[in-house]
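Next up: a single chain in structure tokens, the form predicted alone.
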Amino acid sequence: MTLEEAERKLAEYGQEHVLRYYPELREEEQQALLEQIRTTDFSVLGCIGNEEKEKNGRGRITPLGAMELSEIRAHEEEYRKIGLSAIRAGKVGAVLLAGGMGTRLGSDRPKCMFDIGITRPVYIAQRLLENLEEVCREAGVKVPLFIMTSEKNDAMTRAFLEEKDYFGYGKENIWFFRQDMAPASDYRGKVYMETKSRIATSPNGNGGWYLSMAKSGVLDVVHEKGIEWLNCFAVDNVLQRIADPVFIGATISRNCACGAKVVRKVSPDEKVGAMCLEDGRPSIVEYYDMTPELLAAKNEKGDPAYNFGVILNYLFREKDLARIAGEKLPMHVVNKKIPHIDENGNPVNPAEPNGYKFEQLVLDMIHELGSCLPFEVVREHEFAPIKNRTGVDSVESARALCEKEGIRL
């Protein structure tokens, strides 16, 4: 992009201030800024003003039951056969959302590189690939794995996995793509500058992975290989089963557009999103949106009505994602603290929210698809998230759960 082209694009969105320091930048900084302007989607700024509507815009929330363990066990072999058949036919791919850094764990490296080992190195990425490898051995084929990185951790993640020889999974079975970034703005809709040569940005949310696959060209691989189902999962759960044939088979058997692995909540107010219906369509109600009425609601068994929490392990039918992507998924406007430089070029690290970030969310993907199978898994066997250094959902708790499963750390 030339300077003149950048000026025209910025003028279209009222963001001319982005080039304020351009004349004093080094040539390589100028080129980097022009490239960022070229790739930045400023149209998201048009969503500002929707935040109040969004706050009050949820539909009527009602309970959605899950396929519970008793039913799963009764049909397990049937579902396993269907799932293994789909895997062996090359119809299943896995998508690892690995864009995060290990900041909350006290690390300045990608989260997937964090070592949870005690007597030997055991990395988060290693645990996930070992889990996936179990299914591959059972099926007798490799499941194509697509790894989403971010602007901040892409190079380190690629170098780390190459150095570790992809933990034996095979470079030829892995494709990388970077998550799209969205500009961050002040309350007037003017994008913040992170530095004199860089627009402040943030990842486009956990629902942006599919569009990021499309924009990167990796989705072409999905289509070329004839992959029909994508198992999307988070980086921080070191016990989750990936490309689980029983989960896949159950979702296919029920003819659902997607499936969501869920665990029975330890308490109604546990800090996980819960499966629900919103205006009669599947959705997720986040823990911070649970009203006293929802927390107190009971089902016909006398159990909490919103009893199944999602663990960010989903199975999506790819052709249905293609139908809804881009046009129907809303962009959420989120009030956040955004580090930036002030009018004099001095860094500002705000103590309070000072602007907006823009995100797409998985819950909207599920809601737009219209049919979803909540699939219960045994909590202690498949849910060991690592979000904190110590305490709840921590390195400590994940280690304890891994050891109970016989995993040598």
Contents of the next structure:
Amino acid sequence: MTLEEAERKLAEYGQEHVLRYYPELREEEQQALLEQIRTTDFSVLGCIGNEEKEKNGRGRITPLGAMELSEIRAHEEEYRKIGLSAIRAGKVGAVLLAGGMGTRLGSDRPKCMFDIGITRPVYIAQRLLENLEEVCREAGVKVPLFIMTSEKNDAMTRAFLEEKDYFGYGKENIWFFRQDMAPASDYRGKVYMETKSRIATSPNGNGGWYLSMAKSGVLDVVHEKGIEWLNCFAVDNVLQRIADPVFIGATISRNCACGAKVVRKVSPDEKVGAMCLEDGRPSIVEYYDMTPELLAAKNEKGDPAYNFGVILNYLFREKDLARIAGEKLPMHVVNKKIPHIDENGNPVNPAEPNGYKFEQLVLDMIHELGSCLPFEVVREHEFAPIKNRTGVDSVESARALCEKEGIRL
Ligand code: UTP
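I would like to compare: after the form predicted alone, may I see the structure of the form predicted together with ligand UTP?
Time for the whole complex; same chain goes first.
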């Protein structure tokens, strides 16, 4: 992109300040900045202020029942058989969403490298691979694992897993791909500059994983291998079951386009997104969108009607993802801390949120699909997310849950 083209593109979005330091940059920095301007999607900035409109535009929320533990237990063997045979036939792949910044944890390294061990090193990635390995042992085959990283953590994640010999999972069973980045802006919608020659960016949310898989060419591997189901999961739940045969079998036998692992909420106002129907299609209502009526609603059994929270472990039928790939997911404008340089070019590391990041979320994909099976799991056995250092969903709470499960830390 030439300087004139960059100026035109920036003017279109009111971002002329991006070139403020251009004249004083070295030639290679100038080239890098022009390239970044060329590839940056500034149109996301137009989403600022739309959140309220989007919320008001939501459809009618009604309950969606889950497949509960009693039902799962009654059919466990049947579902396990179906799931295992899909895994053995090579129809199941796993997708680790590891492109996030993990800012709440406050580590400067990728979350998967975080060590939760006490008497020995136990890395988050190790916990996940050990869990997946258990299923592979039972099935007698390796489940192909696709790992999504971002520009910010790709090199470190790859180097770490290589150094640890992929915790025995086998390099040949793992593929990496990178997600896209989005610019980060101040509250007026002016993008921040990370340095004089770089626009501040952040990963564009976990909702773009399928498109990023396609863009990177990794989706060809999925097609070549004949993978029909993709189990997509977060990096930070150190107890989760990946490629769980019973979950896969239940979703297949219900002929659903996707399945979502859910836990029974501890209280109607617990801060997790709850499965629901929105205008008759599966969806997730965020805890901050729960109205007093939704909080008080009961089902025919007398239980809270929105009783099942999602844990970011979804099973998607690949051909349905291909079908909805052209649909535009909503853009979430998130208030975050964004390091940047000030007017004098000095670095600023804010202690409080100072602007917006732009993210699409995997949970919004559910709504595009016609059918979803919420599948209940026992919270203590399968849900130990690490979001914070201490307190709720923290290293501390996850350690305690791991120890209860007999995992040596
Ligand atoms: P979180 O919502 O916890 O976000 O991600 P985060 O960025 O990791 O952490 P904070 O909010 O900065 O503390 C849930 C899952 O989605 C992945 C994360 O890696 C995690 O597995 N994710 C999130 C991505 O893969 N890409 C993203 O852009 C955002």
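Positions refer to the first chain, counted from 1. For the two forms, the rigid core is made up of the largest set of C-alpha atoms that agree within 1.5 Å on superposition. Just so it is clear, the model here is predicted, and its values are computed rather than measured.
S.K.: Classify residue 15 as shifted (yes) or not shifted (no) between the two forms, where shifted means its C-alpha moves by 2 Å or more with the rigid core superposed.
M.R.: For residue 15, whose C-alpha is compared between the two forms after core superposition, the shift is 2 Å or more.
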